[in-house]
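First, one chain by itself in C-alpha coordinates, the form predicted on its own.
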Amino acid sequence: MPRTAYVNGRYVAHRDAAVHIEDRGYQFADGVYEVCEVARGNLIDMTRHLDRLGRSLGELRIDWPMHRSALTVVLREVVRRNGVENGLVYVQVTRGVASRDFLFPARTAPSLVVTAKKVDPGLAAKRAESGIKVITLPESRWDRVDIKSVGLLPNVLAKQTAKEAGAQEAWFVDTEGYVKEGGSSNAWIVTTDGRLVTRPAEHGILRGITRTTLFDVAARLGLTIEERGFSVAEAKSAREAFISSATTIAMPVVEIDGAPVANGHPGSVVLSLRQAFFDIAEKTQA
(Lines of atoms letter the chains of each structure in order from A and count residues from 1; the text may use other names and numbers.)
(Lines give C-alpha, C1' and ligand atoms only; values in the text may rest on other atoms or scores of the structure.)
Protein backbone atom coordinates (compact mmCIF):
# COMPACT_ATOMS: atom_id res chain seq x y z
CA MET A 1 0.00 0.00 0.00
CA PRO A 2 1.50 3.41 -1.01
CA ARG A 3 1.97 5.72 1.98
CA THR A 4 -0.15 8.87 2.41
CA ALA A 5 0.70 12.09 4.25
CA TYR A 6 -1.41 15.07 5.29
CA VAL A 7 0.18 18.42 4.43
CA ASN A 8 -1.61 21.71 5.04
CA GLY A 9 -5.12 20.63 4.17
CA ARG A 10 -4.40 17.91 1.61
CA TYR A 11 -3.86 14.16 1.70
CA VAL A 12 -1.00 13.50 -0.69
CA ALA A 13 1.26 10.63 -1.69
CA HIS A 14 4.04 10.40 0.86
CA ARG A 15 6.69 10.50 -1.87
CA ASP A 16 5.29 13.84 -3.10
CA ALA A 17 4.77 15.46 0.30
CA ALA A 18 6.63 18.77 0.67
CA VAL A 19 6.68 22.09 2.49
CA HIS A 20 7.92 25.46 1.26
CA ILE A 21 11.65 26.19 1.54
CA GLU A 22 10.82 29.20 3.73
CA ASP A 23 8.77 27.22 6.20
CA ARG A 24 10.07 28.34 9.57
CA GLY A 25 10.40 24.76 10.75
CA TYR A 26 13.01 24.28 8.01
CA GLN A 27 14.66 27.68 8.48
CA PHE A 28 14.66 28.03 12.28
CA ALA A 29 13.37 24.75 13.81
CA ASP A 30 10.46 27.00 14.78
CA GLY A 31 7.95 24.26 15.45
CA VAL A 32 6.86 21.38 17.64
CA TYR A 33 5.90 17.77 17.17
CA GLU A 34 4.29 14.71 18.74
CA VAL A 35 4.69 10.99 18.12
CA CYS A 36 1.81 8.74 19.12
CA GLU A 37 1.97 4.96 19.22
CA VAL A 38 -0.57 2.96 17.24
CA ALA A 39 -1.16 -0.48 18.74
CA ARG A 40 -3.71 -3.08 17.66
CA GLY A 41 -5.58 -0.46 15.66
CA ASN A 42 -5.70 2.07 18.49
CA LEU A 43 -4.05 5.43 18.99
CA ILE A 44 -2.43 5.20 22.42
CA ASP A 45 -2.76 8.08 24.91
CA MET A 46 -3.95 10.46 22.20
CA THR A 47 -5.57 12.83 24.72
CA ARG A 48 -2.33 13.32 26.60
CA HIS A 49 -0.35 13.74 23.39
CA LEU A 50 -2.71 16.46 22.16
CA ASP A 51 -2.64 18.13 25.59
CA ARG A 52 1.15 18.28 25.40
CA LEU A 53 1.02 19.50 21.80
CA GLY A 54 -1.21 22.36 22.96
CA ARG A 55 1.23 23.23 25.74
CA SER A 56 4.22 23.23 23.38
CA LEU A 57 2.35 25.45 20.91
CA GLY A 58 1.41 27.82 23.71
CA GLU A 59 4.98 28.09 24.96
CA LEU A 60 6.16 29.07 21.46
CA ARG A 61 3.09 31.24 20.80
CA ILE A 62 2.09 29.25 17.73
CA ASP A 63 -1.63 28.90 16.99
CA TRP A 64 -3.30 25.52 16.63
CA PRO A 65 -3.34 24.75 12.87
CA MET A 66 -6.97 23.62 13.19
CA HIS A 67 -9.47 22.84 15.92
CA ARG A 68 -8.33 20.02 18.14
CA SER A 69 -11.30 17.85 17.22
CA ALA A 70 -10.52 18.30 13.52
CA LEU A 71 -6.90 17.33 14.14
CA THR A 72 -8.12 14.16 15.81
CA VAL A 73 -10.02 13.31 12.62
CA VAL A 74 -6.90 13.91 10.53
CA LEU A 75 -4.78 11.68 12.77
CA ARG A 76 -7.24 8.82 12.53
CA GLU A 77 -7.63 9.27 8.77
CA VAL A 78 -3.88 9.24 8.14
CA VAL A 79 -3.56 6.07 10.20
CA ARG A 80 -6.47 4.52 8.27
CA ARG A 81 -5.17 5.51 4.83
CA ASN A 82 -1.78 3.99 5.65
CA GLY A 83 -3.29 0.77 6.97
CA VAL A 84 -1.38 1.06 10.25
CA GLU A 85 -2.45 -1.47 12.85
CA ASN A 86 0.81 -1.21 14.77
CA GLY A 87 3.17 1.69 14.31
CA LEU A 88 3.49 5.42 14.84
CA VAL A 89 1.68 8.59 13.80
CA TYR A 90 3.75 11.78 13.64
CA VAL A 91 2.38 15.33 13.94
CA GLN A 92 4.44 18.45 13.23
CA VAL A 93 3.27 22.05 13.53
CA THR A 94 5.48 25.00 12.58
CA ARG A 95 4.90 28.73 12.66
CA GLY A 96 4.39 28.59 8.92
CA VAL A 97 5.87 30.06 5.75
CA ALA A 98 7.28 33.59 5.75
CA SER A 99 10.20 35.56 4.42
CA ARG A 100 13.25 34.63 6.48
CA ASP A 101 13.41 36.91 9.53
CA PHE A 102 14.05 36.11 13.16
CA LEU A 103 10.95 38.06 14.25
CA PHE A 104 7.54 36.36 14.26
CA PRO A 105 5.69 36.99 10.98
CA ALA A 106 2.59 39.12 11.43
CA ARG A 107 0.07 37.13 9.38
CA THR A 108 1.16 33.56 8.72
CA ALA A 109 -0.88 30.40 9.12
CA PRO A 110 0.81 27.49 10.91
CA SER A 111 1.96 24.54 8.81
CA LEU A 112 0.71 21.06 9.68
CA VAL A 113 2.19 17.74 8.58
CA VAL A 114 0.89 14.33 9.68
CA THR A 115 2.46 11.03 8.68
CA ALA A 116 2.10 7.44 9.83
CA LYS A 117 4.16 4.32 9.40
CA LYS A 118 3.93 0.67 10.25
CA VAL A 119 6.24 -0.85 12.87
CA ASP A 120 6.52 -4.55 13.61
CA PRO A 121 5.68 -4.86 17.35
CA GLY A 122 7.71 -8.04 17.45
CA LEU A 123 10.92 -6.06 16.98
CA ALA A 124 10.53 -4.11 20.22
CA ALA A 125 9.39 -7.24 22.04
CA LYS A 126 12.50 -9.03 20.84
CA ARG A 127 14.70 -6.13 21.93
CA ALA A 128 13.08 -6.15 25.37
CA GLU A 129 14.09 -9.78 25.83
CA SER A 130 17.77 -8.83 25.82
CA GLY A 131 17.60 -5.15 26.78
CA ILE A 132 19.60 -2.21 25.48
CA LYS A 133 22.90 -0.49 26.19
CA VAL A 134 23.16 3.16 27.19
CA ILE A 135 26.02 5.64 27.28
CA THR A 136 26.09 8.91 29.24
CA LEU A 137 27.00 12.33 27.84
CA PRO A 138 27.19 15.86 29.29
CA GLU A 139 24.03 17.90 28.76
CA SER A 140 24.36 19.94 25.56
CA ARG A 141 20.78 21.07 24.87
CA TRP A 142 18.97 24.36 25.44
CA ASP A 143 17.21 24.90 28.76
CA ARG A 144 13.62 24.54 27.47
CA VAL A 145 13.61 20.81 26.81
CA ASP A 146 10.12 20.74 28.36
CA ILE A 147 8.92 21.99 24.95
CA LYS A 148 8.75 19.20 22.36
CA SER A 149 10.54 21.27 19.75
CA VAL A 150 11.76 20.06 16.36
CA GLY A 151 15.17 21.54 17.26
CA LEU A 152 16.81 18.17 17.94
CA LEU A 153 20.41 18.51 16.71
CA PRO A 154 21.98 17.75 20.14
CA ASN A 155 19.75 14.67 20.35
CA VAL A 156 20.83 13.59 16.86
CA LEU A 157 24.50 13.90 17.80
CA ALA A 158 23.95 12.03 21.07
CA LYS A 159 22.09 9.17 19.37
CA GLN A 160 24.79 8.91 16.71
CA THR A 161 27.49 8.83 19.39
CA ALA A 162 25.59 6.05 21.13
CA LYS A 163 25.34 4.04 17.93
CA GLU A 164 29.05 4.41 17.25
CA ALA A 165 29.73 3.17 20.81
CA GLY A 166 27.59 0.07 20.25
CA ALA A 167 24.72 1.41 22.37
CA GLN A 168 21.07 2.16 21.57
CA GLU A 169 20.50 5.30 23.68
CA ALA A 170 22.42 8.18 25.28
CA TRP A 171 21.51 9.69 28.66
CA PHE A 172 22.18 13.40 29.14
CA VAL A 173 23.83 14.13 32.51
CA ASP A 174 23.76 17.50 34.31
CA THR A 175 26.78 19.27 35.82
CA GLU A 176 26.19 17.59 39.20
CA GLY A 177 26.33 14.10 37.72
CA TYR A 178 22.59 13.41 37.74
CA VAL A 179 20.86 11.73 34.82
CA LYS A 180 18.34 13.93 33.03
CA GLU A 181 16.83 11.89 30.17
CA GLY A 182 17.71 10.10 26.98
CA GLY A 183 18.08 11.41 23.46
CA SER A 184 14.53 10.24 22.74
CA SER A 185 13.32 8.79 26.03
CA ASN A 186 12.86 9.29 29.76
CA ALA A 187 15.22 7.51 32.16
CA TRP A 188 14.27 5.30 35.13
CA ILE A 189 15.88 3.03 37.69
CA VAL A 190 14.52 0.48 40.15
CA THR A 191 16.12 0.53 43.60
CA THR A 192 17.16 -2.60 45.49
CA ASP A 193 13.92 -2.45 47.49
CA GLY A 194 11.75 -2.22 44.35
CA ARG A 195 10.96 1.51 44.18
CA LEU A 196 10.84 3.17 40.75
CA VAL A 197 12.85 6.39 40.44
CA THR A 198 12.63 9.00 37.68
CA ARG A 199 13.67 12.65 37.58
CA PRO A 200 10.90 15.21 38.26
CA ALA A 201 9.48 16.69 35.08
CA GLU A 202 8.99 20.23 36.35
CA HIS A 203 12.28 21.36 34.80
CA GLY A 204 15.12 19.94 32.76
CA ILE A 205 13.33 17.05 31.05
CA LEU A 206 10.33 16.48 28.81
CA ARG A 207 7.21 15.27 30.56
CA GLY A 208 6.96 12.06 28.56
CA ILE A 209 3.47 10.80 27.81
CA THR A 210 4.51 7.17 28.21
CA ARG A 211 6.29 8.23 31.42
CA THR A 212 3.03 9.72 32.70
CA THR A 213 1.01 6.61 31.82
CA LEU A 214 3.59 4.42 33.54
CA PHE A 215 2.62 6.19 36.77
CA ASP A 216 -0.88 4.77 36.23
CA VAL A 217 0.54 1.35 35.41
CA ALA A 218 2.76 1.35 38.49
CA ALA A 219 -0.17 2.32 40.72
CA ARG A 220 -2.23 -0.55 39.30
CA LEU A 221 0.64 -2.96 39.99
CA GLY A 222 1.17 -1.63 43.51
CA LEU A 223 4.60 -0.17 42.77
CA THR A 224 5.99 2.98 44.41
CA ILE A 225 7.47 5.81 42.34
CA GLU A 226 9.91 8.43 43.63
CA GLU A 227 10.35 11.55 41.53
CA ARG A 228 13.93 12.57 42.28
CA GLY A 229 17.27 12.80 40.59
CA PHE A 230 19.60 9.84 40.46
CA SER A 231 23.29 9.79 39.65
CA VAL A 232 25.06 7.73 37.02
CA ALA A 233 26.70 5.79 39.84
CA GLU A 234 23.32 5.01 41.42
CA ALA A 235 21.99 3.87 38.05
CA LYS A 236 24.91 1.50 37.57
CA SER A 237 24.32 -0.05 41.00
CA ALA A 238 20.52 -0.20 40.66
CA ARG A 239 18.44 -3.36 40.67
CA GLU A 240 17.10 -2.41 37.23
CA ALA A 241 17.22 0.47 34.77
CA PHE A 242 14.98 1.26 31.83
CA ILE A 243 13.82 3.92 29.41
CA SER A 244 10.32 4.94 28.35
CA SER A 245 8.94 6.52 25.19
CA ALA A 246 6.10 6.09 22.71
CA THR A 247 8.42 4.04 20.51
CA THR A 248 9.83 1.76 23.23
CA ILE A 249 7.13 1.76 25.97
CA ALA A 250 9.29 0.45 28.85
CA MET A 251 12.61 -0.91 27.58
CA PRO A 252 15.15 -2.58 29.88
CA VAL A 253 18.63 -1.05 30.13
CA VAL A 254 21.18 -3.78 30.84
CA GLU A 255 24.43 -1.82 30.43
CA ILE A 256 25.51 1.76 31.19
CA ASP A 257 28.84 3.03 29.90
CA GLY A 258 30.04 -0.53 29.48
CA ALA A 259 29.09 -1.60 33.04
CA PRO A 260 26.31 -4.17 33.47
CA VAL A 261 23.21 -3.21 35.44
CA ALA A 262 22.69 -5.92 38.10
CA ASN A 263 23.18 -9.26 36.33
CA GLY A 264 23.14 -7.69 32.87
CA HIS A 265 19.69 -9.03 31.99
CA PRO A 266 16.21 -7.43 31.88
CA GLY A 267 14.53 -7.31 35.29
CA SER A 268 11.07 -8.41 36.35
CA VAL A 269 9.78 -4.93 37.27
CA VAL A 270 10.27 -3.33 33.86
CA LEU A 271 8.92 -6.40 32.10
CA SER A 272 5.77 -6.32 34.27
CA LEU A 273 5.28 -2.62 33.40
CA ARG A 274 5.71 -3.41 29.74
CA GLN A 275 3.25 -6.28 29.84
CA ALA A 276 0.52 -4.26 31.61
CA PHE A 277 0.91 -1.04 29.61
CA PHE A 278 -1.55 -1.61 26.77
CA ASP A 279 -4.42 -2.63 29.04
CA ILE A 280 -4.06 0.52 31.16
CA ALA A 281 -3.18 3.17 28.56
CA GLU A 282 -5.92 5.22 26.87
CA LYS A 283 -7.00 3.67 23.56
CA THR A 284 -8.74 5.55 20.75
CA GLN A 285 -9.94 3.46 17.82
CA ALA A 286 -8.15 4.55 14.66
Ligand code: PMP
Contents of the next structure:
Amino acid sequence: MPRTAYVNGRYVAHRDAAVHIEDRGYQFADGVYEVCEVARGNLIDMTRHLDRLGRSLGELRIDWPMHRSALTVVLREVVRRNGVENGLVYVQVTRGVASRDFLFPARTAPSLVVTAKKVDPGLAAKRAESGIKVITLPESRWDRVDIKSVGLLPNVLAKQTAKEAGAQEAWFVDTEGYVKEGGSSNAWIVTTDGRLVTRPAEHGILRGITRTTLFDVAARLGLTIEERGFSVAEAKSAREAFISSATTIAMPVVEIDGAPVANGHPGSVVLSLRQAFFDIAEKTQA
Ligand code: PMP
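Would you mind giving the form predicted together with the ligand, to go alongside the form predicted on its own above?
Now the full complex is given, and it begins with the chain already shown.
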Protein backbone atom coordinates (compact mmCIF):
# COMPACT_ATOMS: atom_id res chain seq x y z
CA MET A 1 0.00 0.00 0.00
CA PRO A 2 1.56 3.35 -1.03
CA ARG A 3 1.91 5.80 1.87
CA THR A 4 -0.25 8.91 2.03
CA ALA A 5 0.43 12.15 3.89
CA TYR A 6 -1.82 15.06 4.72
CA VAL A 7 -0.28 18.42 3.85
CA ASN A 8 -2.15 21.71 4.23
CA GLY A 9 -5.57 20.53 3.18
CA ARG A 10 -4.65 17.71 0.79
CA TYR A 11 -3.97 14.00 0.96
CA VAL A 12 -0.88 13.42 -1.17
CA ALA A 13 1.50 10.59 -1.99
CA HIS A 14 4.03 10.43 0.83
CA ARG A 15 7.00 10.51 -1.53
CA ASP A 16 5.75 13.76 -3.12
CA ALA A 17 4.66 15.43 0.13
CA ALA A 18 6.44 18.76 0.65
CA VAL A 19 6.18 22.13 2.33
CA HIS A 20 7.49 25.42 0.98
CA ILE A 21 11.17 26.37 1.47
CA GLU A 22 10.07 29.40 3.45
CA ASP A 23 8.00 27.42 5.90
CA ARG A 24 8.99 28.73 9.33
CA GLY A 25 9.31 25.20 10.62
CA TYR A 26 12.08 24.63 8.09
CA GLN A 27 13.76 27.99 8.67
CA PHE A 28 13.37 28.63 12.40
CA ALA A 29 12.04 25.38 13.90
CA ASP A 30 9.02 27.61 14.57
CA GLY A 31 6.53 24.83 15.14
CA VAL A 32 5.31 22.02 17.36
CA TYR A 33 4.46 18.36 16.96
CA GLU A 34 2.85 15.32 18.51
CA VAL A 35 3.47 11.60 18.12
CA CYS A 36 0.52 9.40 18.96
CA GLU A 37 0.81 5.63 19.24
CA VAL A 38 -1.47 3.42 17.15
CA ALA A 39 -2.13 -0.02 18.63
CA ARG A 40 -4.50 -2.61 17.16
CA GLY A 41 -6.13 0.03 14.98
CA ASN A 42 -6.69 2.47 17.86
CA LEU A 43 -5.12 5.86 18.46
CA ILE A 44 -3.83 5.77 22.02
CA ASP A 45 -4.47 8.74 24.33
CA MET A 46 -5.51 11.00 21.45
CA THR A 47 -7.36 13.39 23.75
CA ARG A 48 -4.30 14.00 25.90
CA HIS A 49 -2.05 14.39 22.84
CA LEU A 50 -4.41 17.00 21.37
CA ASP A 51 -4.64 18.77 24.73
CA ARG A 52 -0.86 19.01 24.80
CA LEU A 53 -0.77 20.14 21.16
CA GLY A 54 -3.14 22.96 22.12
CA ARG A 55 -0.90 23.91 25.02
CA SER A 56 2.26 23.93 22.86
CA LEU A 57 0.50 26.04 20.21
CA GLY A 58 -0.76 28.44 22.86
CA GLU A 59 2.71 28.89 24.40
CA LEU A 60 4.08 29.84 20.96
CA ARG A 61 0.99 31.86 19.98
CA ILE A 62 0.36 29.73 16.88
CA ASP A 63 -3.30 29.23 15.93
CA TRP A 64 -4.85 25.80 15.60
CA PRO A 65 -4.49 24.93 11.90
CA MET A 66 -8.12 23.72 11.87
CA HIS A 67 -10.81 23.02 14.42
CA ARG A 68 -9.72 20.37 16.88
CA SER A 69 -12.58 18.04 15.95
CA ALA A 70 -11.63 18.31 12.25
CA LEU A 71 -8.04 17.45 13.16
CA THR A 72 -9.20 14.23 14.84
CA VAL A 73 -10.89 13.29 11.55
CA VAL A 74 -7.64 13.93 9.64
CA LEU A 75 -5.58 11.89 12.13
CA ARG A 76 -7.90 8.91 11.85
CA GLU A 77 -8.12 9.25 8.07
CA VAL A 78 -4.32 9.28 7.66
CA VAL A 79 -4.05 6.20 9.87
CA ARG A 80 -6.76 4.46 7.82
CA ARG A 81 -5.36 5.46 4.42
CA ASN A 82 -1.97 4.06 5.41
CA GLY A 83 -3.43 0.83 6.73
CA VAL A 84 -1.69 1.34 10.07
CA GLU A 85 -2.81 -1.24 12.60
CA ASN A 86 0.24 -0.75 14.80
CA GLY A 87 2.61 2.18 14.56
CA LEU A 88 2.33 5.89 15.02
CA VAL A 89 0.71 9.03 13.68
CA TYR A 90 2.76 12.23 13.53
CA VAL A 91 1.27 15.74 13.55
CA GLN A 92 3.29 18.87 12.91
CA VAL A 93 2.03 22.45 13.01
CA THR A 94 4.27 25.39 12.14
CA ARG A 95 3.65 29.11 12.09
CA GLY A 96 3.38 28.82 8.31
CA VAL A 97 5.07 30.16 5.21
CA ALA A 98 6.37 33.72 5.15
CA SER A 99 9.29 35.73 3.80
CA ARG A 100 12.19 35.05 6.18
CA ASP A 101 11.98 37.42 9.13
CA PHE A 102 12.37 36.66 12.83
CA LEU A 103 9.17 38.51 13.73
CA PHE A 104 5.82 36.75 13.55
CA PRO A 105 4.26 37.25 10.11
CA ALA A 106 1.10 39.35 10.15
CA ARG A 107 -1.39 37.14 8.34
CA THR A 108 -0.02 33.67 7.76
CA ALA A 109 -2.00 30.47 8.14
CA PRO A 110 -0.26 27.73 10.14
CA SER A 111 1.04 24.73 8.18
CA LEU A 112 -0.27 21.29 9.06
CA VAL A 113 1.37 17.99 8.17
CA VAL A 114 0.08 14.58 9.30
CA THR A 115 1.85 11.30 8.52
CA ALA A 116 1.42 7.76 9.75
CA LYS A 117 3.86 4.89 9.87
CA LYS A 118 3.58 1.16 10.52
CA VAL A 119 5.83 -0.22 13.26
CA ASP A 120 6.11 -3.91 14.05
CA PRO A 121 4.88 -4.24 17.67
CA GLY A 122 7.10 -7.30 18.02
CA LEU A 123 10.19 -5.09 17.94
CA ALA A 124 9.31 -3.14 21.10
CA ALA A 125 8.13 -6.33 22.80
CA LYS A 126 11.48 -7.93 22.05
CA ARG A 127 13.38 -4.90 23.23
CA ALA A 128 11.39 -4.91 26.48
CA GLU A 129 12.54 -8.47 27.12
CA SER A 130 16.20 -7.46 27.08
CA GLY A 131 15.86 -3.82 28.21
CA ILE A 132 17.80 -0.83 26.92
CA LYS A 133 21.01 0.95 27.83
CA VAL A 134 21.20 4.67 28.52
CA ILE A 135 24.04 7.12 28.86
CA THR A 136 23.91 10.39 30.77
CA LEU A 137 24.86 13.78 29.35
CA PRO A 138 24.74 17.34 30.70
CA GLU A 139 21.55 19.21 29.80
CA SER A 140 22.17 21.17 26.61
CA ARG A 141 18.64 22.28 25.69
CA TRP A 142 16.78 25.54 26.17
CA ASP A 143 14.62 26.20 29.20
CA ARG A 144 11.22 25.66 27.53
CA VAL A 145 11.38 21.94 26.91
CA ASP A 146 7.82 21.79 28.29
CA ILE A 147 6.82 22.95 24.77
CA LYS A 148 6.90 20.10 22.27
CA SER A 149 8.78 22.14 19.70
CA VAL A 150 10.30 20.76 16.49
CA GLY A 151 13.61 22.36 17.57
CA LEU A 152 15.28 19.08 18.51
CA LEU A 153 18.94 19.52 17.62
CA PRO A 154 20.29 18.84 21.16
CA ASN A 155 18.10 15.72 21.27
CA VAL A 156 19.43 14.60 17.88
CA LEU A 157 23.04 15.03 19.03
CA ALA A 158 22.42 13.34 22.39
CA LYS A 159 20.71 10.33 20.85
CA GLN A 160 23.44 10.00 18.23
CA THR A 161 26.06 10.09 21.03
CA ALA A 162 24.08 7.37 22.81
CA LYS A 163 24.00 5.23 19.70
CA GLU A 164 27.73 5.59 19.17
CA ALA A 165 28.23 4.50 22.80
CA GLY A 166 26.14 1.36 22.18
CA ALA A 167 23.11 2.75 24.07
CA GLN A 168 19.53 3.43 22.96
CA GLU A 169 18.74 6.60 24.91
CA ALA A 170 20.53 9.59 26.46
CA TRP A 171 19.39 11.06 29.77
CA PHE A 172 19.89 14.80 30.20
CA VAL A 173 21.23 15.65 33.67
CA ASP A 174 20.84 19.06 35.35
CA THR A 175 23.67 21.00 37.00
CA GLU A 176 22.84 19.42 40.41
CA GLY A 177 23.28 15.91 39.05
CA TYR A 178 19.57 15.08 38.81
CA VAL A 179 18.18 13.23 35.81
CA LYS A 180 15.78 15.35 33.75
CA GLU A 181 14.52 13.12 30.95
CA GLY A 182 15.65 11.28 27.85
CA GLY A 183 16.20 12.65 24.37
CA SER A 184 12.73 11.40 23.44
CA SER A 185 11.33 9.90 26.65
CA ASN A 186 10.70 10.52 30.35
CA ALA A 187 12.88 8.86 32.99
CA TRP A 188 11.77 6.76 35.96
CA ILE A 189 13.21 4.56 38.69
CA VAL A 190 11.74 2.09 41.17
CA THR A 191 13.13 2.32 44.69
CA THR A 192 14.13 -0.73 46.72
CA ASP A 193 10.79 -0.49 48.57
CA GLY A 194 8.84 -0.51 45.28
CA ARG A 195 7.93 3.16 44.85
CA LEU A 196 7.97 4.74 41.41
CA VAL A 197 9.98 7.95 41.16
CA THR A 198 9.83 10.46 38.32
CA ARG A 199 10.74 14.11 38.10
CA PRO A 200 7.92 16.68 38.51
CA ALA A 201 6.75 17.98 35.14
CA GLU A 202 6.11 21.59 36.09
CA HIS A 203 9.44 22.73 34.70
CA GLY A 204 12.49 21.36 32.87
CA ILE A 205 10.93 18.34 31.19
CA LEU A 206 8.18 17.56 28.72
CA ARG A 207 5.01 16.36 30.44
CA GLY A 208 4.89 13.03 28.61
CA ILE A 209 1.45 11.70 27.79
CA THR A 210 2.65 8.17 28.51
CA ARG A 211 4.01 9.46 31.84
CA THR A 212 0.57 10.88 32.68
CA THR A 213 -1.22 7.67 31.71
CA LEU A 214 1.30 5.63 33.72
CA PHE A 215 0.07 7.54 36.79
CA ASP A 216 -3.37 6.06 36.06
CA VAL A 217 -1.87 2.61 35.48
CA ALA A 218 0.15 2.80 38.71
CA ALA A 219 -2.97 3.79 40.67
CA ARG A 220 -4.82 0.82 39.23
CA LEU A 221 -1.97 -1.51 40.21
CA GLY A 222 -1.78 -0.02 43.69
CA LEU A 223 1.70 1.40 43.14
CA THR A 224 2.87 4.63 44.76
CA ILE A 225 4.49 7.39 42.72
CA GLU A 226 6.84 9.98 44.19
CA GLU A 227 7.25 13.01 41.96
CA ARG A 228 10.74 14.16 42.80
CA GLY A 229 14.15 14.41 41.21
CA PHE A 230 16.56 11.49 41.40
CA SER A 231 20.30 11.59 40.86
CA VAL A 232 22.30 9.47 38.43
CA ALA A 233 23.81 7.68 41.46
CA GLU A 234 20.35 6.87 42.85
CA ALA A 235 19.27 5.53 39.45
CA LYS A 236 22.34 3.32 39.26
CA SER A 237 21.54 1.76 42.62
CA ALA A 238 17.77 1.59 42.08
CA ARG A 239 15.78 -1.64 41.97
CA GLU A 240 14.62 -0.81 38.45
CA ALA A 241 14.88 2.01 35.94
CA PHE A 242 12.79 2.66 32.87
CA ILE A 243 11.76 5.19 30.26
CA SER A 244 8.34 6.14 28.94
CA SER A 245 7.15 7.55 25.64
CA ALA A 246 4.30 7.00 23.18
CA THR A 247 6.42 4.71 21.04
CA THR A 248 8.15 2.73 23.82
CA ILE A 249 5.35 2.75 26.47
CA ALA A 250 7.29 1.67 29.60
CA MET A 251 10.67 0.30 28.56
CA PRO A 252 13.15 -1.23 31.05
CA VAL A 253 16.58 0.35 31.40
CA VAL A 254 19.15 -2.28 32.36
CA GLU A 255 22.35 -0.27 32.12
CA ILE A 256 23.29 3.34 32.91
CA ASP A 257 26.68 4.65 31.73
CA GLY A 258 27.93 1.07 31.44
CA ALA A 259 26.86 0.04 34.97
CA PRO A 260 24.06 -2.53 35.36
CA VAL A 261 20.84 -1.52 37.10
CA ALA A 262 20.22 -4.13 39.83
CA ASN A 263 20.93 -7.55 38.27
CA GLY A 264 21.04 -6.10 34.74
CA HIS A 265 17.68 -7.58 33.73
CA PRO A 266 14.28 -5.90 33.26
CA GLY A 267 12.39 -5.58 36.54
CA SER A 268 8.91 -6.85 37.35
CA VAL A 269 7.35 -3.45 38.14
CA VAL A 270 8.05 -1.92 34.74
CA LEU A 271 6.87 -5.06 33.01
CA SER A 272 3.60 -5.01 34.95
CA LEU A 273 3.07 -1.34 34.00
CA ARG A 274 3.79 -2.20 30.40
CA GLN A 275 1.37 -5.07 30.41
CA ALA A 276 -1.50 -3.10 31.95
CA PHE A 277 -0.96 0.04 29.87
CA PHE A 278 -3.28 -0.59 26.93
CA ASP A 279 -6.12 -1.75 29.18
CA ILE A 280 -6.13 1.64 30.85
CA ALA A 281 -5.07 4.12 28.14
CA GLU A 282 -7.76 5.83 26.05
CA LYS A 283 -8.40 4.11 22.72
CA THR A 284 -9.97 5.84 19.71
CA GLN A 285 -10.74 3.67 16.73
CA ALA A 286 -9.15 4.92 13.51
N1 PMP B 1 10.42 13.83 26.68
C2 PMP B 1 10.83 14.15 25.43
C3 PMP B 1 11.95 15.10 25.26
C4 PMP B 1 10.19 13.56 24.32
O5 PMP B 1 10.58 13.88 23.07
C6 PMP B 1 9.15 12.62 24.52
C7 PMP B 1 8.51 11.93 23.36
N8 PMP B 1 7.62 12.74 22.68
C9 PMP B 1 8.77 12.34 25.84
C10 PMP B 1 9.42 12.97 26.89
C11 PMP B 1 7.65 11.38 26.12
O12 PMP B 1 6.42 11.96 25.80
P13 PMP B 1 5.17 11.06 25.35
O14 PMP B 1 4.95 10.08 26.45
O15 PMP B 1 4.07 12.02 25.21
O16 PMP B 1 5.56 10.40 24.07
